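Encoded as structure tokens, the following chain is the form predicted alone, with no partner shown.
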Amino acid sequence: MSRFTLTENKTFKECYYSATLENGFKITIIPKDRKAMFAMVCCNFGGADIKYERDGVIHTLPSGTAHFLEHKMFETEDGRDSFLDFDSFGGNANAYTSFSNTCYYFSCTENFYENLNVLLSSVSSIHCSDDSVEKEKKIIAREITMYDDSPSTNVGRNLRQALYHAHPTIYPISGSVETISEITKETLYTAYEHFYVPSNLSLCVCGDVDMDKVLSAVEQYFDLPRTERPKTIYEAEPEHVVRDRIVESSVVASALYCIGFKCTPSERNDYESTRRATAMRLAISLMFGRASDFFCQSYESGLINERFYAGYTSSENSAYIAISGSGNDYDAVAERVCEEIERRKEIFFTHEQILREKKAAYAESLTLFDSCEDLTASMAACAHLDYDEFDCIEMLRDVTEQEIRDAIGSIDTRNRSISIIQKGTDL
């Protein structure tokens, strides 16, 4: 336990312990007196890591490689599925890939350390054959086809492709049937060797556990020299959008739409960029949240319905506002949204409105600590950053009115696109 550092927030009475091995592997333990325990290994490698530089050499991976690798990490040396081992110890395991991370996790109420050994063993090495890779291509191709048939997925994907010229966000995390056909066993081994290095991995555990036993388990499986993560390369991205409109037809009861505003991105996902993102999210909630004047008036008039949602997405070298909903008045909605943004640049919110919004967001953020699973996922990802969830919550309290005003002022309502999934004529 002496190798762990305690971090606590006395305001909302939460804490965690953290340690970093000499090779860079990061461990976070969140003590919780709960029967269920969670553990997650997070690799800072996701759908956006397509082109990168390592030791002066430029590498390019087919889109979908990180997700494909996730599927193969539970294959053992003898060709078995390690999910069977989790089952034998009463563990419920799964994994997922985002644009920035790949995460492997389990929950259990007993045999925690046995399940932890299975998790660490699965991630500490890769075993796959040419035949198993070819078989997996068929499985993932079916998964891709399923998502391609989802209008709600397509409306968001199309928006990103209308907004961005070159950023990897235009590619689905799982890739396409064409790109995964290019993936070979050698592709997966190369990606694993380059990205699944200790300095690019973190383990987060939430529950009543022995911290020294957790540390010993990590050291057993990751007793490796330090190797640095490759540097992801992003192509130059023009400020303007690709196109102002993209339309598809599908089997929908009424049209789906997603209105996007391309924003100025940050080159790093650090504390300062996260603070700016916090200010922007508060600004969007003030303008378009369920308690906003815009939402109440537009809902009452029938312009929008309960499916209306506004949010902000930011990552390295990309940032955009997405406002989605359903109905055939999408052009009128887009016009009203732009009018509201421009109006709020001139007629700002009152101190009382901002304070109320900040309090609501602060209270909602604290509910994260009620879910061990969500808290584990958030803290595992934060281990690779220069801030944690404690900082994110405090940002909500500390962000100034001027920062929120600046966030609204930075939105260029002319630099927008709209993605529409309209009702097919055969419906």
Second form
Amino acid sequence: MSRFTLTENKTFKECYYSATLENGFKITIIPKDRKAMFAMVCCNFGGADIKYERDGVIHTLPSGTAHFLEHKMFETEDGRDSFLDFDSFGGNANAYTSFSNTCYYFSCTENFYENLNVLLSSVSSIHCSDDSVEKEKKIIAREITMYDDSPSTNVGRNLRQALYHAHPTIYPISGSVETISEITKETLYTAYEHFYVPSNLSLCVCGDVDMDKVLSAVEQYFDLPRTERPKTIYEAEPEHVVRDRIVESSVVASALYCIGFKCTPSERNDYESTRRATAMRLAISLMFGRASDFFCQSYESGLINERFYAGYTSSENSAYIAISGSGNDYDAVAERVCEEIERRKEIFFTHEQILREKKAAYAESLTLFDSCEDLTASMAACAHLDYDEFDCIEMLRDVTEQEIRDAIGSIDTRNRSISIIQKGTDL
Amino acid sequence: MNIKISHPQEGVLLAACKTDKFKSALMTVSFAVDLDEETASGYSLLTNLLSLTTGSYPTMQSFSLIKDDLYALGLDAYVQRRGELLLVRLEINALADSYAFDNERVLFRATELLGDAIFNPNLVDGAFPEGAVVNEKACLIEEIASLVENKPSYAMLRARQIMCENEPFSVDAAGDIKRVEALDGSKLIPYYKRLIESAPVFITYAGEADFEYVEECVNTHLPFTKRSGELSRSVVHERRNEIIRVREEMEMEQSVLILGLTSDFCDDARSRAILTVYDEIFGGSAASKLFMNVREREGLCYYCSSYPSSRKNIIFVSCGLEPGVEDKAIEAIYREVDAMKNGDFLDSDLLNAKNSIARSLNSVESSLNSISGYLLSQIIAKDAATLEESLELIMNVSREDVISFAKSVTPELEYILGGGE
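Alternate state requested, the form predicted in complex with the partner chain (shown: the form predicted alone):
What follows is the whole complex; the chain from before opens it.
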């Protein structure tokens, strides 16, 4: 009897199979009849996991540890680079680290199981030397300074630092040149031992594969007892922002700005918090999307331009709205944004407007299924959560007008910051 | 792939791929004109205006609302450099009909909006409305000026401008600020007329619709008149006998190095296959010589990649460096250029490179964008190889072919966008 459970959605004609090993390792398989197949291993360990408790002991990691580990996981026991092994099987591999996850993946059109073995082998053990760690610091330092040279990255990072006092979202995912200098081989081995446990790992595959063979491969590489993931510790975070304005100079065409509203966060990333986030995203789209009164009037008056974007970010213990753009009238934009939020608390949207927005959001969300790569990443990231991507799409239909109204009502327009990158020296 | 190519009109080509693997569909309309610094700005500004409003939906909000109502129809327009051609492209990304409520013919209505954007622009007294033009000029100027914010892209543009001075290849498709400033609503009309009346048109479609349905949409809503289908060919870059070194300074944490290499011109499918294999081994992948040696062994950079142009005899190498190690990096990259000439790569490297390229070719069907790109390549280039032919050409590239091509690769430009000093 198959150990996989089928989940189907007949509305948008998609399904997936899932299984959980006794040690907690989750497997998700999305059957797709395409030549290119994807597989991704996702570890619930990211840039935000800096302080944690394990067996009653508190540990602290230098910021950037999860990302550093990502760089070293493709090193083999004999010091080679497993990219070469993927290459020999025609696989195209890569990895990335977010605030909450580290993901390793490959795509291929042939030799799927050979590539899968390379992926699972890479993630199931760590091999690095003191020398290779030191050498990697130089490479990562270049990556960090590359981001430092990107004003659009900095404007968002500065905003988080203006909004948050203690939440690890204030640290860059890749750390800083200073923090990575503290990382040693021992740091990486400890972090690996604590976080790369089966109950904190998942594999998501998208393609026409033999599910039992995938399951056997995982069992072969992760034949380990169950160990619980350490608990990430978040310091107490005051409700108010750190400062209302943060300004930096850089080489930019005109000022870049990011206006942030600190929102009430959820302690967990679960169905309920995701549903609230969905309501907030619909609210933001209604207020500031391309068809909104605000966007069209502000664009046509020249206050904002194509670079204007409004979004909502929520994770464990942090949630904020970020409204970014370019232009020197950023204070006027902030004022107009606040006016619009307050106006919408009084004059809500019509039923037709909300239906149109939900219809548009539904259609946009379906395009996720057009990209095996994006779909694999989304499904892998929520393997250990109590909801999946199917639920997220259903939420768009189910979220009520009252929930959207409540989302707007919850925004405190006084609890805001603005991050500005102003024009510095010219070339 | 289930592909059909047809000629709705002389000088107008339609390539459609029927696939049921996607929940959306992509239709693109590309007008091809010569890339020229005198006209790029006009086409660029015109392109932005065409996607903003139409004659039937003359305000941004009315146009945005109708698109949202049509299942968040994506209707975008942009200019793209392709060798020494400028492509003015308008495209729609629409929900597949079978996922719409009440059996709506989404593609038909979406093509109608696309046709409205192309054939019925929002004009006032025979010109694009001044208010919108002023606004879009400001946006375009900002877009052009903001290229400095992306240091690797800016460095690449500067390298192209320096190495290919006086060649169309150096022209930025977005245009330049001075020429954008000089434009107005009336001056854009000749650009518009050139597109509508005489520029070759290439239409692609990828999605679930039958060919008959696609043709019905195109014939009904995109009634192009006949025109010449002739395209200009790229000018071969005249090779210099010296290496130019240019250093420009910018306030930044790390330096960006761009090396400009010239090579034999690859003007047929076989020589393009050799170039592709060469590039894969040299610097086109995470298993390449540049990645493995300049990044992994020497630890000089985070990224070091090569970017060949199959329509120009130029290969660029780009990497981000700690200030002060630029010369060391240049030496390290030249070592790999020489290693390729000397055949210092294994047979397994050659085989892996071919397999990697085969994977990319076989992955064309993975996304609507890659299918669309493939369809365009099939109708825009007269000597385009099909997927199967390309695979065969790649697999037949020999070690000697790669070495022979490598021997034609010569350094010509060392451009450093310097930081940190």
